[in-house]
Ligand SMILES: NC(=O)c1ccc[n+]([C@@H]2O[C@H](COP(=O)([O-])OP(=O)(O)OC[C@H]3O[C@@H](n4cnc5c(N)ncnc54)[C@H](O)[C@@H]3O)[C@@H](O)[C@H]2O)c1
Amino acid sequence: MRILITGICGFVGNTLASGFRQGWPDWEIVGLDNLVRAGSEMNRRALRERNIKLYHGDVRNPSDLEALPRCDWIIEAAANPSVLAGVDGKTSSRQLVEHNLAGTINMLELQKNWRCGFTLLSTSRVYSIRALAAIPMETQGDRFCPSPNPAMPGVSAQGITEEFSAEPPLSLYGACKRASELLACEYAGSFNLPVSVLRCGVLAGAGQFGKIDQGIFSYWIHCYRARRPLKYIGFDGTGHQVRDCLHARDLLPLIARQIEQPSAHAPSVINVSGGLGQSASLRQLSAWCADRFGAHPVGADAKNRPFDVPWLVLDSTRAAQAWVWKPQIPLETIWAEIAAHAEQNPGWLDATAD
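Taking the sequence provided, give its structure as one chain in the form predicted alone.
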């Protein structure tokens, strides 16, 4: 079995590659990365030490794919992960669309030519910002919670289900991911190929790069330990906004099961998240950091930003039913792992921020 992982020098790609090398030693893992992100070279060295073959190339360039060996499965983990990408002045809208949509199209064409399987790592950001903002909220302690029985389609007692609205506005990032999902499913149906779309919650773990768009939990813990400025933004500056948290290693058994036993009857699109049991507000995270590192002031800016939502927790019931999957690594274990990495690597933010 030969597996291709795009974006293999990123946090998620590297975590998957390392996990498959350890847990599935008979598989051959190859990777593709353009190595433009700060921190990529560190992961490149780690991959080399594990005898994982890396091809230097960009998913946006079809000619870069010609040198790749034929593989049995593609895991598409290459993406610009920022919800502000294309509108923040750091990345143009064209660059975002080329990377997050055109790149996926190129990989789907490769899948068609190879007649192989395909896993698309998608995001909770495919769900409608307007609909998420319309969920009635109440404050319970240091966090927002949906009001009981909100009576909205796609909202369960466990969170946001796959039936929740995916109508715009989503953000350019979310729209590219949603378009990629639709195309992946169409390629699957048109060419009779196995495809899995994993809508991930906030992925986290040690070694995540020091940028806020890489994951708010890791970024917050690193900044708190380093005594960098932090601020609660929007929602009256309370820090009550909530997200779920999933360790990237918890993706391994799910993806492996789908590769080893692809099912034409299983749903193509599933939420994969830490769920309610592994969700927290920024204020709760700050309290945990204070216990670990000591007190550190957090500022406040009450003004809401266009793409922020007060509460986004995914319901992964469909993944549990179809693939007997649930997260294994508890929330505080994830945070402790990140904190230990921050303590052991005090220059991590600067080394991986740009």
Given for the second form:
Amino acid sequence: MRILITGICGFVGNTLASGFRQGWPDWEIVGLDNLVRAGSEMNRRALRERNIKLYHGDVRNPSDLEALPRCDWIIEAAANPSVLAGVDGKTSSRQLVEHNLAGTINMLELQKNWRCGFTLLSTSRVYSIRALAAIPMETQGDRFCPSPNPAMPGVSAQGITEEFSAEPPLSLYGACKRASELLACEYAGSFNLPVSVLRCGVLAGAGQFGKIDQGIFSYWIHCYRARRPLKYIGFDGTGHQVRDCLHARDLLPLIARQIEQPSAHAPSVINVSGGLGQSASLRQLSAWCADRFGAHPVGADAKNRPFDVPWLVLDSTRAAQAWVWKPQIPLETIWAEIAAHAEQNPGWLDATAD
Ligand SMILES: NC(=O)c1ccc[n+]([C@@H]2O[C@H](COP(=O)([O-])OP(=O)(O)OC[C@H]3O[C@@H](n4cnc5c(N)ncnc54)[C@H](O)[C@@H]3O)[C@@H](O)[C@H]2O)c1
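Show the same protein again, this time as the form predicted in complex with this ligand rather than the form predicted alone.
What follows is the entire complex, opening with the chain shown before.
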């Protein structure tokens, strides 16, 4: 079995490549990365030492893909993963669309030519910002939670299901992912090839290149330890906004199962997320950080930003039913792993800053 991982030097790509090398030693792993993400070059040497063949190339350039050996499965993890991408003045909207949508189309063409399987790392950001903002919320302790029985399609007691609205506004990032999802499913249907779209909530773990608009749990823990300024932004500056959190290693058994035993009957699109049991507000994360590192003041800015949502927790029941999958690594273990990494790598934020 030969697997191609795009974005292999990024947080998810590197975690998957290293995990497959360890747990599935018979698989050959090949990776592609253009090293555009600050810090990604740091993973190169370790990947090579694990006998993983790396290609320095760009998913936007079909000619960069010509050198790749034919693979049995493609895992598409190359992207600009920020919800602010294309509108933050750091990357243009065209650049984002080229990386996150045109790049995926090139990889789908490769899938068609190779007649192989395809996994798309998608996101909870395919769900409608307006609909998410319309879920009635109440405050319980230090966090928001939906009012009982909100009676909205796609909201279960466990969180947002795959039936939730995916109508714009989604952010340019979310829209590129949604378009990539649709095309991935269409290519699979048109050419009779296996596909898996994984809608991930926040992924986290040691070695993540966190920033305020992406990898929030890692970013927060690193900043708290380093005594850098932190602020609760939006929602009256309360820090009550909630996300769920999944260790990227928890993707390994699911993706491996899908590669080893692809099922034509399993749903192509599934939520894969930490869920309610692994969710927390920023204020709860700060309390955990204060216990670990000692107190550090957190400021507040009450003004909401366009892409902020109060509560985004995914219901992964479909993944559990179809693939007997559930998260294994508890929230506090993930946070402790990030904290230990932050203590061992005090220069991490500077080394991975844009
Ligand atoms: N980290 C999360 O919380 C999260 C949540 C949901 C979905 N995802 C998705 O998972 C995937 C991986 O995210 P991540 O957290 O590892 O991000 P990351 O920024 O750490 O890694 C992305 C990698 O892709 C590379 N890359 C970017 N554009 C490229 C291009 N045009 N050609 C080749 N390589 C390119 C970067 O250099 C980087 O190494 C992304 O598609 C992201 O949208 C991530």
